[in-house]
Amino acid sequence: MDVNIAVVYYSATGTIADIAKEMAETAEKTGAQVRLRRVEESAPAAAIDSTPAWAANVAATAGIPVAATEDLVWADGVLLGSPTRFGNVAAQLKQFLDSLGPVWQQGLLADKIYSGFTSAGTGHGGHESTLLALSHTFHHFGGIIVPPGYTDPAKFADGNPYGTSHFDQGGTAPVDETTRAAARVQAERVVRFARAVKAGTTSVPM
């Protein structure tokens, strides 16, 4: 069964963007229809320009469409990514989530598969708390939360059952194969459950 998967993310210096692309490519290989979307940058230009990696990522991802409400309404499964900010979701992604009130009130975000991914500059910098913070929003949507868990050997290497996360060592460690393998496991799992839910929904008499 064809399913629609939205990979929506915010990335400052490119780590989350790399993970998002890995997930989008994996979902496409399973036959899913995929929309890769970045949320709009809201930081002032002076802040962006003060960090070369930040400015470089803004330029490198300029061709990726900006996320819109319709992307989540369209999707059967949603993968949301954010760097951790003081153990929480980045303001840019949170602003996008906060704009979804009208479609949430219509019930258009319910009964979809949701899963999250993140990165942090330190090994214990809020990886898990950021993913759990994302899940609070999924609960309010009435979504079906599908974590990767320890369902694949790659997840024992990655070590995070809540979602894919990457320790970028303050921006000096690019996304490695351990993180990419975890991202692939998570994307495949989201597609699989999205197909199962969609098949079950369409088979139930209305």
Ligand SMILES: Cc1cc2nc3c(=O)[nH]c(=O)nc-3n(C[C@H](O)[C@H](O)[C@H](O)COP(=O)(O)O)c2cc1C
The other form holds:
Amino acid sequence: MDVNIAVVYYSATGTIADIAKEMAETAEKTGAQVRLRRVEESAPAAAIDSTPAWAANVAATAGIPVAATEDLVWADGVLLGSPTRFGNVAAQLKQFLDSLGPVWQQGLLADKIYSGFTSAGTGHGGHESTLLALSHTFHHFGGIIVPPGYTDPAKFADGNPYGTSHFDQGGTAPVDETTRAAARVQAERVVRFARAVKAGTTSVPM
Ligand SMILES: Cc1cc2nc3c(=O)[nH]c(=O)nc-3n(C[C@H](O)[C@H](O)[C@H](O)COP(=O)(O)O)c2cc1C
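Since we've got the form predicted alone here, give me the form predicted in complex with the named molecule too.
Entire complex below, previous chain first.
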């Protein structure tokens, strides 16, 4: 069963971009059609240029297409990633989500698989609150939320059942194998459930 998977993210300094790429590659390896998309940057150039890691990530990811409404409409499964910002979803990703009203109103975001991922600079600064905040939106969409739980030994290493999350230790710890393994588990799980739901909805009369 062919499924469409959208990996949509915001990343300032590259952590979430790394996790998103790992997820997109994993989904591709399962045979899914994958769209890796970054949401539009809305910060002023002066702010970006004042932080070398931010400017470097903007340059490094310039070739990744900007997310469009149609990417979510197209998808059977959606992985959404945001850095933790004051315990919450980054404004740039929220801005994209808030632009989806018209397709939401038509029911075009319902009945898909949704799953979230994040990263934070501290161990207790909001990994779970950010992932749960993302899930508020999934509920409004009528999405089917697929969390990773502790469904694989890799999840006992990264430790977050709500979604992959990386602790970047104040920007000093790049994405490591523990986080990558968790990202792969989550992406495979999203593909698996997207396939199951698509198979069910295309073969069972409603
Ligand atoms: C404005 C701002 C707010 C942040 N808020 C938090 C926070 O509440 N808790 C936390 O642990 N880290 C916080 N961080 C750190 C980022 O979440 C962390 O460095 C993240 O891994 C960055 O991801 P990125 O490299 O994809 O941009 C904040 C960073 C910024 C710039």
